[in-house]
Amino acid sequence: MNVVAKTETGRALGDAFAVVRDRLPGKGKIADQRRAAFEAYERAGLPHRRIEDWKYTDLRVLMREVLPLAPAPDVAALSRAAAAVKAHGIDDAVRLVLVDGAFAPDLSDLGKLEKGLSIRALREVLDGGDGALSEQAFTSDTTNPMIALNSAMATDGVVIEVANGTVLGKPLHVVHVASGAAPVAMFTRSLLRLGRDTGATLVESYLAAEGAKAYQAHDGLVVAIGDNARLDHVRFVEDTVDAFNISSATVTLGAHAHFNTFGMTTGGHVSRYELTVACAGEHSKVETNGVNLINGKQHADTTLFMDHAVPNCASREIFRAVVDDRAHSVFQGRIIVRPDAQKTDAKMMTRALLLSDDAEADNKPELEIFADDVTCGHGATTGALDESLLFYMRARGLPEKEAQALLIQAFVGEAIETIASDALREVAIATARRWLEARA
């Protein structure tokens, strides 16, 4: 029999939930779901290394406690956030800004939206009593304690709907900003629904205003991709070096749907991104790609669950990690092929590049196959820079750091090249170059 003793931290968080419960949007059934989700989190507590999926990211050691919920941003916070957003803008994108976990309409681009596009704040949807959307946004899954905590504490987010037959010409850019008011926790939950025969590009950025430090960002994204629809998803984590970012995304694909996603982590003290993708319609295609560029004492965890539930679907996973100093990169990728998912074509490859003797990379690719007519494979490698190539480049006059930078760019290039948008690919390349320049 397992007995869980509630710690002082657990009691403090429970008291905090009771205090802020009236601030959280949604009444009736949503309030009941929040309460049940928080109780599920309280029973489990912060995930630790004895839980297999959290073996390499023990939050009881790394994070230790959940900080108090961030207050609603005031004028000063919004001003600091505006400066940060301006410095990280993406040209010709529809900007949607969340500051300290609250949607900021004055910093967002809500005028003249494209036909067939609807954007609302999560708080508006929950308080408005839209039962169908609320049910989709708040998953009933409480097996993951951090997703359960997010369900309990989420203060706001964005709800995006793309009507049938609509192909958006501009990317949607969701910007999460920590204003720097104090070390606090931000909880956001967003929902994206793509109808049939649609197309969209979603960009997510996590960043901080000047002076922000030691904050926690807890984010959740729920995506439904309709039949014959395509979503391109690009994600940049550029939090401060002492911040925590615990995020998740759940994606469901219809028939003949296409999901292409790329993530790059360069910031944060501890980050974990858990992506769950379900191929629920035949002939769907998934491309998941990522890059970790970390140094110092950073810890970056990317965990992927790919669920092939129906026949004739394909998935490709490419992940690259460049790890310097005493940083720690984690990649966990599990591909599940259900008994009915014949003709599945699934492949996964992860590579890590260690730039120092103290750097660490844990790669754990897994296959669980319950069908017999499939093409599946996975692989993982870890190594250092090729000394012969470095010698060749230095012999031709290149300084050591510049030679290393060229080899690192080539190493991560395969993943970056999967970004469909030329403009967003350039943003990723520029982000990688900034990291390399800071390293020099």
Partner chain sequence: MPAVQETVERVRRIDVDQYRYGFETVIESDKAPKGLSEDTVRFISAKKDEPAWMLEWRLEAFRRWLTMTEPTWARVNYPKIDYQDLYYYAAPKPKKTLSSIDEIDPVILKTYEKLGIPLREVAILEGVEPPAGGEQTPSRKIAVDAVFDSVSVATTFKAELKKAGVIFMPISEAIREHPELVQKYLGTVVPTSDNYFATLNSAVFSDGSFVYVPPGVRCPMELSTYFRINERNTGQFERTLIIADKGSYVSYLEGCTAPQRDENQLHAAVVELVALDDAEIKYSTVQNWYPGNSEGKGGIYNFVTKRGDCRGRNSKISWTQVETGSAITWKYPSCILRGDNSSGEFYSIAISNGFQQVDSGTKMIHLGKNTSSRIISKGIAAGKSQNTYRGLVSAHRKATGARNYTACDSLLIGDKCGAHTVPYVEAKNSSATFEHEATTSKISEDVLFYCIQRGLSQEEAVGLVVNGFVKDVLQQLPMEFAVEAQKLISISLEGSVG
The other form holds:
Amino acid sequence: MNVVAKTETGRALGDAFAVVRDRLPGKGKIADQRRAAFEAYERAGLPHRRIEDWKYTDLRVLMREVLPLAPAPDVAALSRAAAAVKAHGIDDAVRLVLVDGAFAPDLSDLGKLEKGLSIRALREVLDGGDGALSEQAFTSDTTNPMIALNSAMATDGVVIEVANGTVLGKPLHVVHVASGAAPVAMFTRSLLRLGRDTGATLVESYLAAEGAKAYQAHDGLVVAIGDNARLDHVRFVEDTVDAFNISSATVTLGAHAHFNTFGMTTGGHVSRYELTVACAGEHSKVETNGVNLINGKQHADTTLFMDHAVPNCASREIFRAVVDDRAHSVFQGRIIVRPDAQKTDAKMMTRALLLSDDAEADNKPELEIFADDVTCGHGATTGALDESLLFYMRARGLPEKEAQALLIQAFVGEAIETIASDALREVAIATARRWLEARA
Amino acid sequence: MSLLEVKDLQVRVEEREILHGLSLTVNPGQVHAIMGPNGSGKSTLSHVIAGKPGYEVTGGQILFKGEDLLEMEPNERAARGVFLAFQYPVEIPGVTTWNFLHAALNAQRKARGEEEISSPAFLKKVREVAKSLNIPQDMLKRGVNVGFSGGEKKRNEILQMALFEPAVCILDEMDSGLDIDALRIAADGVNALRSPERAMVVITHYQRLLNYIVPDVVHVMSKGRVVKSGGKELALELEESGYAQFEDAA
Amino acid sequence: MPAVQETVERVRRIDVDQYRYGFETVIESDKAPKGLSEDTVRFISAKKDEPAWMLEWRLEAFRRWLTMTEPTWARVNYPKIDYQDLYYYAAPKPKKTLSSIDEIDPVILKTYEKLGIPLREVAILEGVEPPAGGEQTPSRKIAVDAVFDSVSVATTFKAELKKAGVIFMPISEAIREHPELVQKYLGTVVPTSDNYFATLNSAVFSDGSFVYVPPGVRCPMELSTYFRINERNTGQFERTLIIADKGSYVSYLEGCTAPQRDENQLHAAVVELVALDDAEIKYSTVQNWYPGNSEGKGGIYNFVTKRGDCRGRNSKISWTQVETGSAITWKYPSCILRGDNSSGEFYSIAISNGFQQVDSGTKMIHLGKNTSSRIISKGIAAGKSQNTYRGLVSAHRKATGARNYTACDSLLIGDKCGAHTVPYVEAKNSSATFEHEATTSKISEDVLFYCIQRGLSQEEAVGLVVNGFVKDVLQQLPMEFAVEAQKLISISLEGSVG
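Alternate state requested, the form predicted in complex with its partner chain (shown: the form predicted alone):
Now the complete complex, all chains and molecules, led by this one.
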């Protein structure tokens, strides 16, 4: 173990944890869990390249340390955040805003919630002593040090429950905003619980107020999808290019459930999104798709873990990375088919497009198969834009960057098309277009 | 003695009964046509005769040359002379047609206690048969059915039929996926193999195949039973009036 | 019962105890004391009558090894190896200097006979037809450098090779006779510090083959070596070094079988290949060491480091392997594509059955411009085995125009085994074009039924389909080897389908 890194980050953080521990919501069992999670983190320290799952994202090198915990946002911070949220609004959505790791009810739409929908702040749930719900929010494992750290430090988040039989009309939009007061770390943990026969759309955005620079967003999302329920999930990482975004989502599906998720990363200096999806009920369907559009010195890591524990489930993954300048894209996708998960149908395709000589892409698609009656496969490609296509388009009069932009849009299009909602698909297309325009 | 005798056959697939007491007697030299709408159990009958796993015979029997066919392993049935021309012949990548045919022929000969056929003798035999069926040599070098057109796949089935010289040939929807020219070539191949010792059971949905392979007996199947049998004119009758009249009869 | 279910039943009844090559040759041997220390290293070096530089090289490796820890990243599980409980050197006691094959210990010759290994020319050529067309192909001869336990006991075709200028001899002899070549190349592809097992090998390697093909020479015959692990508790530490000088070509065949043992036997070989400008090396392996019995007891632990360095421009290195044996296989024959326009290939068939564990694959490291590589891997898992493909393809900053194509297919026979695919695809260069695809499936029941309807038995049908599945790789083997490999696959499957 790297002792230096541990004293640099682990120790200082240990002191910090001792200081803030009593300010963190949740007493009794939750407080014990936090302590155990912190100890688990301390034992491991920041993950580094010798840990297989972090091979390509060495946080000891990239992040070096965990910044001090963000203070509760003051009036000025909230007003800066409000401006940022306004600029990133999604039409007709129920907006839920977290500023510097604290739920901001004044910036959120809590009035007139649809029937069957309940929304509370995590802090409220933890302090209110709802044991079952608190525990569900904190079920995540301690084997991943960054999830453990999140469990230890989470100050707030949203707890959303959708009652059996409720199909929500409006999307839920959770916005994480860094107000930019100082270089700080924010820790949030949210829970979404979908009952039987429900339907919901969850959008998550990560962004910063004007002037915000180096901050760390540590987020954890826990999702439980009930039998015959459907969740559409779209995620936009639009942090500043100095920011760190270390997030995870842990999703469990019941029987005949459907989970469609799409993630787009354009922001952040270093981002890591670890998505674990477990099929726990038969005849479920999972679509996990994503696009990373990165440039400069950005480092974006998407790590998927698709766990087929029961028979007769299907999963599809489509991932596209567009990497410019000196940026570095990482995609790790592991499909595991456990011994009893017969008739699993799992496919994954990951493709990286390198736009500059210094761009870097690492792909690690993995199959781990313990059942025989399965159809599983993955594919991975890495390459530059097709020169002959570019030439053809230029010969028809298109300037180079424009020709490239068209080809890149087509390249990411296949992943974006999987978004079910027309409106959200348009948001993703517009985000990609903005990225391409900034490039031109 | 009849060549193939199906007596009151009852068959289930996963709890659902598909054949509810089907009987059929086929004598040497005869060509029987089995016609019926989709889902009447035609393909099930062909699969059960060949011994495909996944079917449960709950009643009745199948006698082949007087012996209980249902007691035999599928490869044993093949060695004794039961040949099924598949509706959808599978592709076997990496295994050349030539190699496959040689392995299968020798397995059958071995099972019958005959001497295995040497490579040169086999090559000669296949070439002759292939030539008579207008099958190009390069098809034999390719993987079994890999990249074959619908017509090529069916011709490959007929090539095997000619090579193995079976006593009973079951042709399962031989016309599916074939255009009229391909159909004619395939039918010519089948007709060339008609002989006084050999019987054929032609399973088809449409009458048009029977213009090329003219049957001696026509059976109409509906809902898992033979509901009417007659001469070749029955097929024409069906062509005009359709299956609906028999569905009530079933 | 569905067809595949029957196969599964048969796999359960697998009887790997009837390992065909499980017999023991009783001959006297000359052993180093048990355990590993500087003294062991000195003993081995002295036995080999090595020059001082060689001993120093070994000692340096040994000291390095003491600071290293055994790797744990592969998907293999085995009880801890007690390195002090092994013998590191065993040689058949020399009676006298041998001048012809007839002088070899008849017991040893008998062993080879049982294995069907064609030591004698006649046996080698018997029944082997020249390839169709027969034009410009050199005569299909094989020179055998038989390694019995640790020491080479016979070398055939020496004279003819000498005429061509090809050096083919035990590496122990090469160290004495061609020190300048050995010193120039040994450890330059797999450095002494490379990995735990390679470093151990560097310290205690007993013997192996040395090949040098001079500039412009096309080696007039296939070079072949057969390894056997015979001595109880003898670690096998083969060291092979092949150098193809500018514009030369050589094809090297390696085959292995080992008699049955109860204790697990450690094998940690190192193979280094160097291809200079315009040179080509083809290295083929058929490995069928004892896989352990039906309870998973015994079997060879095979931790091998094989690496080829395409050092010159337009050079080419091609690895082909058929892995059916060993309890544990930890093996990644790799190519360093250093020279511009160089190319690397890896063709692999890995069959696991019983309790075997295979973690094998390759690394294609693109350093030079316009380098290309191709990986075709076929994994077949049966019984309670675990079969992992692990492969790395990387293009470095300056490797403009690097290209790779990878296809990994896995076939599962039965529901108690596992097939895993772990590719690492790393591009640090926008002009790199990498394509990777992988599939995992079982043998289709429809295909099996089709074959059975044509008269084949269940086992024959499975054998046929599996041979079709691996055909692309079998085709890469030299003809004589392909026949042996096909037989071997059938034997492995014979165990798996009853």
